[in-house]
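Just one chain follows, in the form predicted on its own, and it is written as structure tokens.
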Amino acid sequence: MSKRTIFRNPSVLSPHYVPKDLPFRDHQINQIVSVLSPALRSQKPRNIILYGKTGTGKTCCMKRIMEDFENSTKGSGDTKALIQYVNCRIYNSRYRILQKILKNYCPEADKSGFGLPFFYEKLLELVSDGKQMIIVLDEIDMIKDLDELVYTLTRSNDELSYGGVSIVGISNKLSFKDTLDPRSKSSLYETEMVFPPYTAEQIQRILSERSKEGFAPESVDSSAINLAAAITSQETGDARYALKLINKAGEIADFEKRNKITDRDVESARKRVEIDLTKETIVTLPEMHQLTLYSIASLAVKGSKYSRLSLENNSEQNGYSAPCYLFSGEAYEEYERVCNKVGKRARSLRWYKEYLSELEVLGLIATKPSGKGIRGQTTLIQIGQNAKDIQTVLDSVLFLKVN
């Protein structure tokens, strides 16, 4: 408790925290609300998707509006407007969505043993006496069968005389819309807004801002600020990158027993802070997935074994240098045999698709045809990150050790 620290409030500079004031962001948060504020008139707001790169503040926009929105329906009694917020990286199915939402009126909800019949049918219990449900789902891409759940959600609108369920989707990706069934697509996107990516300059205010209340006066060097500022807008424009970037380079400084961070403890905190979000990313994929990444982590390490053939069949025309690729069924051979090694039973080659294009969306992975000089047609994979740092992460997290 007496040791001397440069920070003053380290929770003000956690992508996490939600400021009071969002800067560059009045006209998003604007737009929003004047999409969802007839629910607090008894009336059934539009559906809306917030598109975005990750740290664009999608979900701190959101998460402000609904504290916003929760304050204003506080000591009105019985109140008609109800919004529920869902991440779902962790609830990643219809069944579990629905659960996930009605226990927080219903609390025989949480028991197991339901089936999806009981939670439809409480839904419409829930708000047949005239409230609007809104359904906030952060990652709506990462849902496995979304276009049912959009159905069961917009089905119940045409059973209800009085009430009604809206959906806020937010998502990374715009693309993922393209595999919707058309019905889903014509239901789901009424409303639809991109939040841009945040310029060098609009980074240095946030990190100036959040800086004030979160370090000591005097214990941030302006240029290291700007720093952090340029090396995010460079590579990402991602708001979260930059505050995790200014945190992990104060943790360094206050290490060293310094009382000023400069760029030095900035240049030092990148490298870290990738392998943080990395792991931070990796730690939350369901169980199979993690074992896909290990198994793609584990080959790249040790090398295709048909290295040889690309480097005589134009790897340099396809994009990729010779170790930078696996073939996806090489890959594949790698997941049946890890998942035997941890007692796992490995799912089909369709679900390991899935499986790769899921990890594809998240960064970890990219994946593209062979084309041209590579014998039959199949998909080449690369690692998105160091496969060495994945392994390190999986092995903590699996407790796998597969040699």
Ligand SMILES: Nc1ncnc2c1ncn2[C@@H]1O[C@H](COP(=O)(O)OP(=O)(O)OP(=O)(O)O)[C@@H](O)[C@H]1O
Second form
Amino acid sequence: MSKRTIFRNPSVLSPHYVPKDLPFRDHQINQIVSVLSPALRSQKPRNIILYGKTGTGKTCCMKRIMEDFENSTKGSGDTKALIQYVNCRIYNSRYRILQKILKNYCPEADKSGFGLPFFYEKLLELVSDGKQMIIVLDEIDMIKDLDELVYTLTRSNDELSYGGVSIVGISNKLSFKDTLDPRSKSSLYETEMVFPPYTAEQIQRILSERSKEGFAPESVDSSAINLAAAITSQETGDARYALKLINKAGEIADFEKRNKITDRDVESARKRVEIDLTKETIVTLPEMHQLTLYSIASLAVKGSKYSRLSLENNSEQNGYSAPCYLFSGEAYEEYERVCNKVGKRARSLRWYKEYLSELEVLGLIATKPSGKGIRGQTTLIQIGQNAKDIQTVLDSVLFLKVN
Ligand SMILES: Nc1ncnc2c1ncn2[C@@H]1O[C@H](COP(=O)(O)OP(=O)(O)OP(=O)(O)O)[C@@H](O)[C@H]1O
Ligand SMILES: [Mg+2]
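Show the form predicted together with this ligand, please, because up to now only the form predicted on its own has appeared in this conversation.
Time for the whole complex; same chain goes first.
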């Protein structure tokens, strides 16, 4: 219990913590507040979409606004504005979203067996005395029947003489807009707000402010923060990644019983965070992708007797140490074997190629054509990360289920 630690308040460094101040987001916050504030005067706000890459502060800005909003309506007696946050990764259908929102106001909505019309009527009832309901749909692109949900919510406004329902949608998917039906698109995109990635200087300031609160005084070298910021901006400008990096660096320094986080800790943290992120990606892949990746990893680990292609001889001439490539044919055979082992039906080669290209998009593998001369024309596959690590992660996911 009395162990010394350089963490002063670890929860401040958690990705779920919502800081009081959100530097570099004043513009976005002010714009969103000005769009939503009519609700406080019983007028219907416009719908709004917040869009930006991962870790650009969309969720935390919205949570900050909600907290301030709730504080400003607290104690004012009969409040006319209601605001509800829904994480659509968890509540991913029209039914579940309406149920989630309504059960906060009428507990019986939590029971199963109610149809959609019940929720719809309850929603109308709730706002019909002139209330404005703002529904925040975070990760809105995860909703399976979004067009239907938008239709339902829009229709409720047509039926109401007083009160109304507005939507704040949040997404980090570039292609999301194109997947919508034109009617929902024009309804949702009444206002659009972009969250740009942070620059290295911005990340540096965000990190130093969080570190001041999260770590003991004087325990983080400023050069370590600068390095973490530089690495982050090289990668993506994702503040969540930057926080993970400094948090992990803190764990490393703590583990080694040092009282200062240095550049070296940030470098080691970078490797570990990468491994963690890869693990997260792999664990959440669909099963056929996992089987495909597993077969590639295990071939790379054990190598194959005759067709493993090592380009080391060539690479000596090029002056770099080339990784090991596999033929797609033998990888497919291995995939069939692995499927067999876990009692799954292997999909056709056409599907297999689909899995390969999706794994490549995620950066888990790389492929290239073999060029002429090596067993005719074929595709060469190379695993992007340490094959042994990938195999170990997947071993626990795929085979524990079987055993
Ligand atoms: N301007 C900022 N100041 C301080 N911390 C920030 C700022 N922007 C983001 N963060 C922190 O970065 C982390 C990620 O932010 P957030 O969850 O809001 O990202 P997001 O845009 O919602 O990403 P995603 O699209 O992946 O959901 C959080 O821990 C948040 O507190
Ligand atoms: Mg988010």
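Numbering follows the first chain given and starts at 1. Given the structure is predicted, the values throughout are model-derived calculations rather than measurements.
Colleague: Which single entry of V86, K271, T191, R64 lies at the hinge between rigid parts that turn between the two forms?
Modeller: Where C-alphas switch their better-fitting rigid part, the residue is K271.
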